[in-house]
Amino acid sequence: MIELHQFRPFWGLPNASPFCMKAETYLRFRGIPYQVVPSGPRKSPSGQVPFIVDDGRVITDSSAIIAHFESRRQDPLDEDLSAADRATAFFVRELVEDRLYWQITYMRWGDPAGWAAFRPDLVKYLPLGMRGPVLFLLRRRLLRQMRQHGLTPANPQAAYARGKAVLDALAGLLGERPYFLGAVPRSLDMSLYAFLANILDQPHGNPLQAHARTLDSLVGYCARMKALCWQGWPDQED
């Protein structure tokens, strides 16, 4: 059986990472047994999750884990796309994944008010060694980190309008398409879905939230994803 190692399902989500949750996506898209190990950081070879082991092979990154398993496959789901959609699957990819990674994590550690919301019900997922002084010098380099992004907890309003522009973006590339290449889900569909649910399914609201639920095309989108990948959720959450 292949191990995921991963965080714990957290907040109503099926991972609060977008990166765990893109490579589960993709194991569920396909039918690919799994048994979900709960796991950290600190476990991880790359020191990052998520991470599989498949028949004692460790893989770390979820683009790499999707390869891994696509590298199997008759049917990739890439196979047929053009070299122009590929290019565009990866330049978005990689905007996104790095764009929309800061938006979460800001509106969870940096934005005042999603960390009023955040804190309390991470403390209670945290270990007991990292409630304290540890949880204090993670947000620390969290909000310098965000900081050389142009995130500040000072001015929500300016941080969150670089999030927008790029939902306003997906929305665009989108259009009337039910996936983001057309009319089946390609490798691409399983990022992107991870990080859009992370920002219109979690349970607290704030700007970027509101903003995406405005976008119609998104909400329909992510509706489909969830339907073919995460029936049921979250009824199956341990």
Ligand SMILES: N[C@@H](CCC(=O)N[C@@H](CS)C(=O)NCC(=O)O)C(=O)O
The other form holds:
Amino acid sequence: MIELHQFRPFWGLPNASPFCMKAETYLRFRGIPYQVVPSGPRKSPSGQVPFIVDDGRVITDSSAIIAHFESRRQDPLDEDLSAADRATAFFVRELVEDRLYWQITYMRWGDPAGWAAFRPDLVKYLPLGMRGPVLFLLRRRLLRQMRQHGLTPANPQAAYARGKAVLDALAGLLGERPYFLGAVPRSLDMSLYAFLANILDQPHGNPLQAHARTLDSLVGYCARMKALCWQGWPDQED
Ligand SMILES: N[C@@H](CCC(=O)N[C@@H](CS)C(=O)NCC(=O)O)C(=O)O
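Right, and the form predicted together with the named molecule of this protein, after the form predicted on its own?
Time for the whole complex; same chain goes first.
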């Protein structure tokens, strides 16, 4: 049985880490049996989650995990994509996994209102040893990294404007299509869904989420991906 090492579900989301949710969305989409092993960055060989153990082989990085399983299939998800669509997928994934990752981090750890809502629930979720100075230092590191991405607690309006621009571009790219590259889901959709769902479905609202909820095409897309990959969740989970 494949082991998927990742955070436990949090805040009603399958995973508050979009990278973990991306890997798990893929496994569910493909119907690959797996077992979740609750974990964290300190237990990972790369210092990041998710990672999988498949027959003793450890694979870190959500895209590498997807590539590992796709390489064994007769019907790879991206096989018949044109060179232009492959390039689009590459750039969109790179941009989303950088920009929206920091937006998601910002709405929880950086935005003062977001942190006020996130902190009490995070403290309950974290192991005892991580609740005091470790959490303080972790947030300090994240704030520094967010600042390098132009996101500061002092100016949520400017910070969210950057995220809203990405969401608008994604809505423009999706248009009327059911999935980002056309009629069927591709590996890009595993990523985009996980990132968008983390914005749309988290329980505490913020300007980025409010904006996302006005973009009907993205809302409809997430509903489609949820029905495809996460039907029945969370009933069957812990
Ligand atoms: N490129 C990696 C990124 C994974 C990642 O950033 N994971 C975060 C959790 S959302 C993490 O483990 N962060 C800990 C750290 O970087 O110290 C992937 O696609 O899996």
